[in-house]
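One chain follows as structure tokens, the form predicted alone.
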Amino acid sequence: MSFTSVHPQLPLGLEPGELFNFDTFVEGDNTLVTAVLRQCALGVGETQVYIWSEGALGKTHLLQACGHLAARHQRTVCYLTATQIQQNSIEIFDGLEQLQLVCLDELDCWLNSPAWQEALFDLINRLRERGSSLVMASSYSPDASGIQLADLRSRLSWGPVFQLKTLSDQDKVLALRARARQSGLELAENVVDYLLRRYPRDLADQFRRLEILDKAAMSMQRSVTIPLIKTVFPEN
């Protein structure tokens, strides 16, 4: 999939991976969020949203899903991390407007500097200017977000604010196997079920453990077991 750039030295585009998609995210409580998200992707709706919650709730997932959507209807798009911009200067955002779509991931990571935010403030205006769309994803809300430049504040909010719901115990299966299958993996229910059991259930710390068992089972050439799981973490 390619991506239309406006600045040469510009990482405009998604991380890898079709399967970070509308079709793979487990709503859970989250059905109006994901209806909103999918209709700004397509130039409908709300032109800015902004979600928030705690890590592991899948704050990324949807906003590589609008770019993914996005880009499937033609439409240009940008989607950047927190350690793309700290990576470049404030002229990161020059020309951003002439996009369709910006996507800005972990505001709560790089936006605690007067610059930062200033810059934020005019790319908001320059995308609501043109009728671009804007969808942000943070740690915190925008009044709790420690923000200094209260007109900042406000237009973060000049869109629908959502707070992603933590899933149920039977939404944490789906998403667990979700997250396993974009690596490849089928993990079995019994599986599913030990990890669940046996650790710690918020799913930062599953997918935590997925990434490592994943890299266990290819090295050892084994599927994730039970066993495999007890071998990489030994009980005390």
Given for the second form:
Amino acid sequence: MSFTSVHPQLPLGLEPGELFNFDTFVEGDNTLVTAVLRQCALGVGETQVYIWSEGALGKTHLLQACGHLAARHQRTVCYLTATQIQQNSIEIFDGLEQLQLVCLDELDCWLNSPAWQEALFDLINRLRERGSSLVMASSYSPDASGIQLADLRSRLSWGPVFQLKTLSDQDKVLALRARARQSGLELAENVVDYLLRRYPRDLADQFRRLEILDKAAMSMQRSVTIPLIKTVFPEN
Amino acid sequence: MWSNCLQRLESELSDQQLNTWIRPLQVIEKHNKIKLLAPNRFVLDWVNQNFQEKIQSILVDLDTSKNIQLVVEIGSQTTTPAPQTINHAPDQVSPSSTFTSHSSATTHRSTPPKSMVEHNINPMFTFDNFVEGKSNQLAKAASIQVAQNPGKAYNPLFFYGGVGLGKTHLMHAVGNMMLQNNPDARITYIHSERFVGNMVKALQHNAIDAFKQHYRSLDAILVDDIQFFAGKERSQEEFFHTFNALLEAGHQIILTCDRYPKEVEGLEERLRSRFGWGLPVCIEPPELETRVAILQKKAEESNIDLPTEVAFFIAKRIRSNIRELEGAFRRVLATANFTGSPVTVDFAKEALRDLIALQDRTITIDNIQKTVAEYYKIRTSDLLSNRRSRSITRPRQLAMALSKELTNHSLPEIGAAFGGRDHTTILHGCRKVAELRESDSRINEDYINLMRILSN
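Having seen the form predicted alone, please provide the structure of the form predicted in complex with the partner chain.
Next comes the full complex, and the chain you just saw is listed first.
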């Protein structure tokens, strides 16, 4: 029976298990950043941390991990993505200083209007006055973020600024496997090798492929193997 | 009960849903009542629309008496601010209750209403821990005068200068000294941004009279970053009247701005001229020695032994403003705590490697030439040419001096980048600029401005 003749079973809309915590984060050379973030999430050490990196190196994962850790220690926390922020008006920041930790993701996607820049400027002031913690993530460093409001730009650098470092190939294998494991997949060594050898090695691309493969494997009721990869991503 | 409910939610909702909507909720659990406090209307609406039913059903499931009651509203359990902040309680007739109560029908605050105005003077910002240097000594002297004679010495006292140079610190220091001399003084510190926001809320909730009364009855008002009033006419109008009322009553006004009052665009002429009535004082970026002293002060506050040569290394690298200087210092500190290594110059170099690399990448000779040419409204090619008129040679020499100061290029390299000049010409240019900065305040100002533009 050929694979294509199998009536494709519809996947149940399950997204990859979103277990974004510090234990599932492959640190590579980012041990210092994760240590600082852990402390910040627990309300010790730094009260403001800004992380940035151009590619997908795990910023969202780290921010979510901060949220988890803080919540585990009975700290009030809020995590906001660009989509959630953009769907609302600046009043979404109202009262957030009452929380012990605020995590703002994808700054580069929403911080482009003067209104949002002023809103974040005001939020940072309020959080500082309350002694609440703030973790921010962006694709750019504060200086290169194109933010016109100098008052905000300097505030972004108030605490330590960290650029996330790219993972080595060896760490990418670990990261890919960890991500697969979150979806209940156990990837064979040759499969990981194949993915990293044949396709772009940036993790965002790899994770996207993994997601597609996971869905395909579920709908075809097969495990993720090299032949499946070739079926899903046929080479031209 | 709630922690059990939370466990169930954790298994049913995604991390993102939990972190965004459930974890910001604060919980008050009493008898059979669970009250969830949302920080704002958005969280409240979202929880009501998407999760309330689920939460309710889990609670009913967990509650054997089947008598549990769930309430979701806007509010906060923790009304006490950070421990370092003293709260000078506002009048009991504070307008706050009217405008902070949110419009949602289900909403009523469980805690005493928080004042809508920020009246908190931060006790951490005092004259004692303000590091004085050439760049801010006049501002500090004026501040002490004002703190000792509020409403009499200079009114309004107006600080202007770039971001992160200590304007807010000085403002709070005045507030603290005033409180020390008169603990009952009613002083409000507020960002102009928040003044505008509070006024909008007051208008929405028909509480503008209470708003006016509150601000006009203060002994001193400290308004930060008044450039945010630009273009907001209604707020300017209100602030104008507040300003006049306070001034007439002999109460102190302190303002900060990122530029000289007359230069703030989008501000009414009558406000601009009033802001200049008292004493406008400029705060300039701190020079190297002051930056070193600031770092040492911060190290002392953190109980860290920061060797002088390390302080010099960081201060030489971070020139733009104190906030970024502090950020770099915290970065070195965090690395030292993490690795347990002693703080040496090499260690600091390594800890700040990416920051330094980024800076080196941004500040190039090309960039300096372009910025200087734009600043003086001449062409970049003029800087590289052999023209010797003063309108060209001065900018050229400034660009040379800035290239030496801000990049790591050798003098021959800088010479080559300036139309193939000899390195001695560059050296002469740098010396000339150093001399001129001492004797000609305009050149000094240009140099400082250019340095700020390039470092930001």
